[in-house]
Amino acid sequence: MVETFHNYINGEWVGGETFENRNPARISELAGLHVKGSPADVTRAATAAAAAFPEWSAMPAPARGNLLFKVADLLEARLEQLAADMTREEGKTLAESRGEVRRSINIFRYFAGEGSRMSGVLTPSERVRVHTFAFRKPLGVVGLVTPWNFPSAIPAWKLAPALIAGNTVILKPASAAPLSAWRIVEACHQAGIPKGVVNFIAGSGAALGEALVDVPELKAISFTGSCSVGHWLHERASRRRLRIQLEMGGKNPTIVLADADFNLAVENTVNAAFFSTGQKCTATSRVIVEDTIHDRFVEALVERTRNLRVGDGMKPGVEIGPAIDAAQLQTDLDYIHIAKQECGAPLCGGNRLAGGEYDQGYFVEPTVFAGVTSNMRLAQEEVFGPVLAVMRARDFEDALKIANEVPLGLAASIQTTNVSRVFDYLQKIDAGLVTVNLPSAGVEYQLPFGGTKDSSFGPKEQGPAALEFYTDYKTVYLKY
């Protein structure tokens, strides 16, 4: 029997009309039914969160941290179940899902520890017998809007710092993959987090997002998703002068120089471009290769790509899962069609996979196009799928110029053994996250995360920087 997952408002599980959450690798399989939230539910959740705020924010931060440690323990006890849930609803391989659940556990433990380290500012006054300091205070009710591609980690890295800082929360997950976030909220409930502190509403992004940004109790909103929705949200939230944090798209380059460790560069590029079906905001979508090794690199890249095993992520040996849904699959195919018109046939891939198990899901071949130039749409627009553009550069300076010729600036990678080139790159690349001799995709929870240009707006996420968004300072001048 298919399980129904209720929304969570003011410490209670709330039923109602449902929508389907289907396995993208096997469309006939339901991962669950989820209650479809309404604007009225958002209003109720905001009222509950505002009522819970005074008591929650007054609780000592180490005590809040103890509850977050309990959440982490509950998630860890169910790691295998949560990983299987994620693969069935999002499509990524079981190994990737295990890694993401483990990351969510680590995030909760990291921010639980921050409860005992909540720092402020202590500085001497220029006046005699005046003591000056500033301490952090929570904002109030915050809204968290999360995407489907990291359905556990992104809710975790927004929810945990918001809670440890003393805020109360309304969490709205992507309707394409809501179960992983629901499992985190379930753990919050079982850990004993007081009613009203965490509220969860699944459903239509358009209807719920508009309702969320309009509720008068809301003080801040953190969003991860598309640029178009992010721009709309920024305009709408700015009317109310809400604090806002946006993480949006990426058109991320990997530069491969002639002095790179060749085999490592090939593997890093394939990993960043195609793992998780290319459905990462930090995925490599452009590889910019120095002219003297271009042809050799492309040959090795294509050979490695052709050997990738695509299929149901629950099966051993599968490296690439399906697109999340029919709409994303169509987007992938549309961009492949556009690229064929721009630069000719792909060197490999380029088709929807068909036959056998492929007919049951949203599978597309990992695809490589060569001869891509900066004026082409494939070089400028985010696909969010397993489609890689290969671009040729004369030298390092030309590669850097090409890398920066896009409106987005989230992640970037360079493959080189030249230390001077590395430091030039670190200084000049337009990206908030830079890797060296590693894939562009893959971040750790204890460091700031965020981009530049049109990729991001507001304070960074994760690590100690996360508290900058979820807190404000109260400054004190004390004469004694």
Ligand code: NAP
Contents of the next structure:
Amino acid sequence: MVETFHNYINGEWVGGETFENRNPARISELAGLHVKGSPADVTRAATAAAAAFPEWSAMPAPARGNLLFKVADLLEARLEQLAADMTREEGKTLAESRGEVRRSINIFRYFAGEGSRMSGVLTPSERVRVHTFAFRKPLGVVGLVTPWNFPSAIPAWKLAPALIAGNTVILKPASAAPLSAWRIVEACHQAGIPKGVVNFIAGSGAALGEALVDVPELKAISFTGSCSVGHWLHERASRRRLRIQLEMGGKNPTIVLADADFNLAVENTVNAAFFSTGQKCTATSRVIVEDTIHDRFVEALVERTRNLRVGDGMKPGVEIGPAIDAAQLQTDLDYIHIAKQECGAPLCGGNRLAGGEYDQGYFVEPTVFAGVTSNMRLAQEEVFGPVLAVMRARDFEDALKIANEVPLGLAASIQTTNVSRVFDYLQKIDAGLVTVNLPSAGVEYQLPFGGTKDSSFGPKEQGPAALEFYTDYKTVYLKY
Ligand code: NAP
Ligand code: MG
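For comparison with the form predicted on its own, would you give the structure of this protein in the form predicted together with this ligand?
Expanding to the full complex; the earlier chain stays at the top.
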């Protein structure tokens, strides 16, 4: 029996024509049917969200926090089911899904607590008997548009700060994996968040995105996804001076220096490049290796990569799941084809996996190309799959130069034991999220998140920085 998941508008579940949410590891299996929202639904949701705003924003923020704590408790009570849902709809391993649901719970608790802080600015005035301060005000109705690769955590890290600040929202999840976001909205409903505060509309991004960015009640839009959609949204939103935040693609480097802890560097690179099938915005897609250890490193990297266990993420022991859908699989294979022409055969991988269970899903071999240089497309364009480019650097300075030779700047990693180089790298690398002796991927919710250059636009997400986007200051000068 396949379940149908309705949209949620003004506190009511709304049915209609549906679309399929398929399991990328077993294409014949449905993770559910979702109602296909329409531009008219966006209009209705915006009306409801605007109507709910005065009361929701007037509620004391700690009281809003209590509701968010309740959402976290509801998610926690069903963690195992939610993790299984996620693996079935997105394909990542069950362990990765559990970790992501846990992160969503933590995000809700973190921002629930923010309700009792909600810090503003308090400074002395220049004038006698004048009291000055600035406090935060919510914006109003905000639109949240999310991708499929973190189908729970990204909706959570937009919803929770938007709500605690007193905004009302319209959430548009990715069509390839809408269920994990739906589960959060279900928890918001069960927690007793008033009608109209949270609205959820699944369906085509092209149709709903246009309606959302144009709906008169909207005050802001937070988007995570591809550069092409982000740039389009930004152009459209700017026409009406909508506040907008964009988190987009990456072409993230890991620099490996000769003085690195060798085995740790191999492990961190493999983890960042291939876990979650390379479908993390912070995944490493270029490993830049210092010349003197290049060949030894590549040998160890390839051996470790060959041993990765690819399969259905529901199965114990599987480390790498499938590509999300047929289109992403084709993109992976297209870039493998391009890279073969640019730099010859890969050192490992390079094919769609076939035979047995592999025929039932979108599985591709973890793939490593060596001899990649910055002029190649594989070094410049985001694949969003398990395809790693190895690049050779003469020394640290050369590695840093190569690392920065891309238009994107989301995440970056360095593997080294030299503290001076660590600090040089921290100063000079063009990325918003930088790691040292850790994988490039794997962020925590209590710190600012976001990139630089063409990867991002607007204030950072998560941690205390998230409130900068979802609130405005009202500044007060008071003579007594
Ligand atoms: P996408 O195709 O850009 O889709 C993202 C969201 O935008 C989906 O909900 C999509 O709906 C919607 N959308 C599509 N066309 C739209 C339009 N014209 N107007 C408004 N919304 C529209 O991206 P994706 O394939 O889901 O995700 C992969 C990309 O996300 C990668 O580039 C990755 O790097 C990036 N990403 C970035 C971060 C970060 O924080 N920087 C995090 C995760 C992922 P449909 O699903 O219905 O098309
Ligand atoms: Mg799916």
